[in-house]
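Form predicted alone, single chain, as structure tokens, below.
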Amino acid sequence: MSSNNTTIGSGTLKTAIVWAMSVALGGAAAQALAQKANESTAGEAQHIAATVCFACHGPGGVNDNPMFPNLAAQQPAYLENQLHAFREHKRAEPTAQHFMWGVASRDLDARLIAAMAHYFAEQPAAKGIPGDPKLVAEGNELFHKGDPKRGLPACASCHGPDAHGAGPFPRLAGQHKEYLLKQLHLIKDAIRNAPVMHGVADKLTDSEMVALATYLQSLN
């Protein structure tokens, strides 16, 4: 009786081991396939960045044309949100319509949007460009302290003390001054939809916008 039990137990154990190994191997195979798919998507995103995005945003997302933003080191969540907004035609200022609607709708799906955002977020940031010291100092003060008397919050409260952004709030450091000014005016005039920013932009004077943009462009 004891011998039979041992035999049965041994067979059961062998079956369990074989089953566990098959599950493990199956899981490993699935993981390998997923990794291969992710690598393929990352490669495709990098190819699009180098052949399509490059024309306006420059190599690695850094360019010298103030009409187009630098994308390098940008917050990935912010980039994803904007690419989806372009693809769904929710970001509708004229420049977005002309340059980004077609690209986002034609070339990008959710899988590639995430990969593109990840790619640009990992690229070295644009270097700051020094500006008028007086404007830089004024912009620095406004960015970090705001103006409580007018209900103007400090930009740093959302964009971080170094203006590197956080989550859905974009990195502003090293961005083109002209591009920043244009976006502030688009938001103030409600041409670009940015609910969090409308109340802020409304309170900024033109000279304050210039000071902020000059300061932000000077940062790394």
Contents of the next structure:
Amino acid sequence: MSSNNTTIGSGTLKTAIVWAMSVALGGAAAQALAQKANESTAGEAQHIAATVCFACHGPGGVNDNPMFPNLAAQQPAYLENQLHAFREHKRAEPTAQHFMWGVASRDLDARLIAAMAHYFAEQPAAKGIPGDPKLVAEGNELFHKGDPKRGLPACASCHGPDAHGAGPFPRLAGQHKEYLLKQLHLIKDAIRNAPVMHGVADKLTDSEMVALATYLQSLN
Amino acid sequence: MSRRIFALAAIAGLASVLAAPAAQAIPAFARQTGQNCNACHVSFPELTPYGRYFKLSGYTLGKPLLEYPENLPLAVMAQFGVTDTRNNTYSDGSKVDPHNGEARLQMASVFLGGKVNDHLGGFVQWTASYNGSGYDFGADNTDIRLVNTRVAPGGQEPDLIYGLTVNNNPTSQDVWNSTPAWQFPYSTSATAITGFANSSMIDGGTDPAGNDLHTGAVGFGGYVFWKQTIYAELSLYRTDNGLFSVFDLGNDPDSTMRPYIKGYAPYWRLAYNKQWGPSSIEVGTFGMLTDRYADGSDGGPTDRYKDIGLDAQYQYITDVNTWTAQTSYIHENQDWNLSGPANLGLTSNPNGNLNTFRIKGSYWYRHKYGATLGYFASNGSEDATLYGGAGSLNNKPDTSGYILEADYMPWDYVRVMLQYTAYNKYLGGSTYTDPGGGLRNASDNNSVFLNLWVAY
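Could you drop in the structure for the form predicted together with its partner chain? We only have the form predicted alone so far.
Below: every chain and molecule of the assembly, starting with the one above.
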């Protein structure tokens, strides 16, 4: 009886072990498949970066053309938001329409957008380009302290003390001065939709914008 | 009945193209990539660095046409123009341009173009062009490519683009606007006297019997673009008869009149390319060696044209200011074994040479307002029959002049252009004998051309 019980028990045990192993194997296989899918998505993203994005943004998202932003080491959440905004035609300044609407809607879906953002976030950042020391000092001051009298917050409070960005707030360090200036003007003129920044850009004078962009371009 | 259905379908098709949203309301490639014309063009047809990359990669960026059927792989283009020639009357009272001062459709084209898959793409253009009394309809530029882009494992950009092209006009496959097919002026009056009195064969010139290469040839080429720096191509052009006559459809209804090329004419191209910031530069050479039989023959003696060209281009492109410049110099050696005194007698000499030079600079403000200044000059060896017979007083083909052009692009698929062409020399000097037998000044050929150019 007991041996029968044992038999039954061992049978149950065997079944349980087989099930457990199946589940484990299945889980491992599923995990492996998922990983492979991720790898292939990552590979696809890298391929798109190297055959489409590179043409304007440069190899690895670093370029020397002020028309097109550096993307290397950019915050992935920010990149994702922007790519979705291009795809859904919510970011609508002329250059975005001319170049990015098509790329984001023809070549990318949500899965690839995440992978592209991840790819560029992982690339080594563009090196800073030193600028006029006076402008750099002025930009540095404004970036870290803002101007409480005018209700101008410190840029560093969102973009980080080293301007490397955080989550949806973009990295600005090492970005092209001309690109930064253009974006500040587009935001000020409400051509680029950025509610948080609009209130800030509104308060900045043209010369303050130049100082900030010069300072930010000089950072690594 | 079926014709009516076809017409209805064509109108419906056209209507759907015209009804497309503005950002996509531009030709087939823009619909394929979803990008704006000025992603690829400074102003059509001048290419930006991205446009060159798009063409070299076989027009394969974006969605394949079968995956995006709503984006018709069709495009249309038309030019409506009016010309005023300074002295429109020859010495015998006949008119240079019988329609001087009349607005008319200069040309209209239909394009079929797109990406077939990641490695295959191209376009075919059919054009109706005004010939002074009516319209000639036939195959125009065609370029079909099979390409591969190699990215090294873990690489961040292509280190090699290589491909095959089939096209029907030497240099139409080129991506820089300093070679003949796509060089300035990008459009000229269909009826006024424009350009050189005589051009080299590779530059759209004609043989002594009056045949050019643009109609009548089909080329097969292989090219490589290495590290975005060195471009090398070798192509072979042959007569587009038999199976290949599709590349010349409509242009020459009487196939016995085709200007036959002996065998395969080699075409080569080597170019150095560099980009930095918003600037890019190209310096290169191109050439072709063509042996041609008499009209309608595919045997017997031939003329030989050896064309060697040097070219360079500079572009500076930003959102606000764009500067571009192109120049080319072509030297042609002509060996008239067929046309010369020994055979047809269309030339006095057994050989000759011709040099042509072009340079232009353009400025564009916000991709909307453009101004271009161009200069052109040619000289060549004397020939009493070929050039003297055409009216040259010194038996030379020498021509020179300049072109001033102002452009306005209210939308990137509409261009209004005002072009002034002025001649210092035509057919050898500042005066020549006109077709009526009297003396004509080169500057009598000066003309103003107002043109509306639309591409959809």
